[in-house]
Amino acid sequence: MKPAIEFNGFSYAYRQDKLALNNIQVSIPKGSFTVITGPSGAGKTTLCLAIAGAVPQYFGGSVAGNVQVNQTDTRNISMHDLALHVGSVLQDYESQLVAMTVEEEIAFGLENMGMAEHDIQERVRRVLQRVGLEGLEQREVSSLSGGQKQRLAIAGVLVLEPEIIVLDEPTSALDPQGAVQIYELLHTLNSQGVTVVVVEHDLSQVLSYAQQVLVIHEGKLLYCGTLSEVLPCMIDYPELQTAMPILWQVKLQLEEALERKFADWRSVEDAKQDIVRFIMQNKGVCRSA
């Protein structure tokens, strides 16, 4: 399968004296649900700023390697034409909101692209549903709260179906009860076939969704792969041990304590049929010891 995005050895620095990026080599196929991760300052927006072609066509920079999006070096296509396929949840959400109301704000995108009134209408219309702000068409974006303006930043770029999303802690202003609907919904698109990449600094949040997992740390691609590649190589570094999910802490000194391997614990109900399922067979071992 062809990739959705591909860095090819890139380097990215905003001034002369300092690298954000350095040297970073890895592929997110299409229609994965890649999550990157790693401490403050590590290099993750830059990445994704990347991917939107911000970096480097309106941040100017020093920039050696490429990036490409369905195989186009985003040099050579402009911000607004890669929009179209690339849609991006900026960590300064409320940055990206110009309209003044709701339904303003969403429909300003496809008001851009010349859809009819009425298509408009009825993509405002499913999109407000899905993000739970239906009932606040009309509403002043400045009267809404920082959590309702975070879901607003995500309808804009959901109304407008890119095939590949982009979003940079999605959910910092949530509840955890918001957090797990945005996840939600996220995951649903991913099985509809939309590649979806999320920066997030508590990995227990996509331990659900996750099927690559990108570790940045200091400007490099520290690790890349599945949970159980990359988590476990994760206790070793202190300022990345916050991002590791408490479920997989137990499993990790489990396993080093009884010597044995589980399975990828994605929840609680996942743990706990594997901790049952090793009780069961080594009943008898316990009982004749």
Partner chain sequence: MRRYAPLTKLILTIIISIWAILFDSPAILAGVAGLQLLLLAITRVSTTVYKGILGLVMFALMLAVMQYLFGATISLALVTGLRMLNMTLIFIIMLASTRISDITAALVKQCRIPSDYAFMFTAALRFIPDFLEESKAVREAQSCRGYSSRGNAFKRMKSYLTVVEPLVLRAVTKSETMAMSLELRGFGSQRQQASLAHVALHGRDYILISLTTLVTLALIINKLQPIGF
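Numbering follows the first chain given and starts at 1. If you're wondering where the values come from, they're calculated on a predicted model, not measured in any experiment. What changes on going to the form predicted in complex with its partner chain:
- Look at Leu90, Pro56, Thr188, Leu207: the residue sitting at the hinge between these two forms, where one rigid part turns on the other, is Leu90.
Cool, the form predicted on its own is there; where's the form predicted in complex with its partner chain?
A single chain, with no partners or molecules, comes next.
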């Protein structure tokens, strides 16, 4: 499958003295659900901004290597044009909401693109349904809950129908239920073909969805792979252990104690089934002995 995003030896420094990203070499496949994790200040946000073209176009700074989105170098395309392919939801998503009402907020990007009124209304209607905000068109943005504002921020970028959506810690300000709802929405979008890239500190939230995990540490790409490839390696780094899902901490400890490999635990249900299977197998062994 062709990659949606490619980092080719990409290094970046906001100022001359310190590299925010150091020789990043990674490829994010089209239609994948990729999670970026790492300790605070590791360079996760910079990586997201590089995909959106804001690094280096908006921030300036020094660059080596390149980032390609759909085989186009992000430095050879304006941020406005790149926004048609990459939708970005920033960490402080509330600052991203600039209009007074829900409808105006969603229409904002389309108005900037100079789209005809009829098409704007049609797209706004469609995207409101997609993110579950139908019926709230005339509500004032300031009166929405945190989860609704997050959905609105997603709707604001989805309305441009980008193939890629990048979200920087989308659930950091949400309650657990709101976080689950946001990830379910992202999963639905992903199953509709949208490439999803998410920055997440708490990997337990994305266990069921993540297809690829990138671990960033001090600006470098430490690991890249599936959950089962990456999570066991993270245990070696104390600063990364907080991101480890409890379920996987238990799994890895059990594997070490029992000297046996379990399948990927993406949910408590998976873990339960795996453990029951193991117990049943052991009973069989005991009986035959």
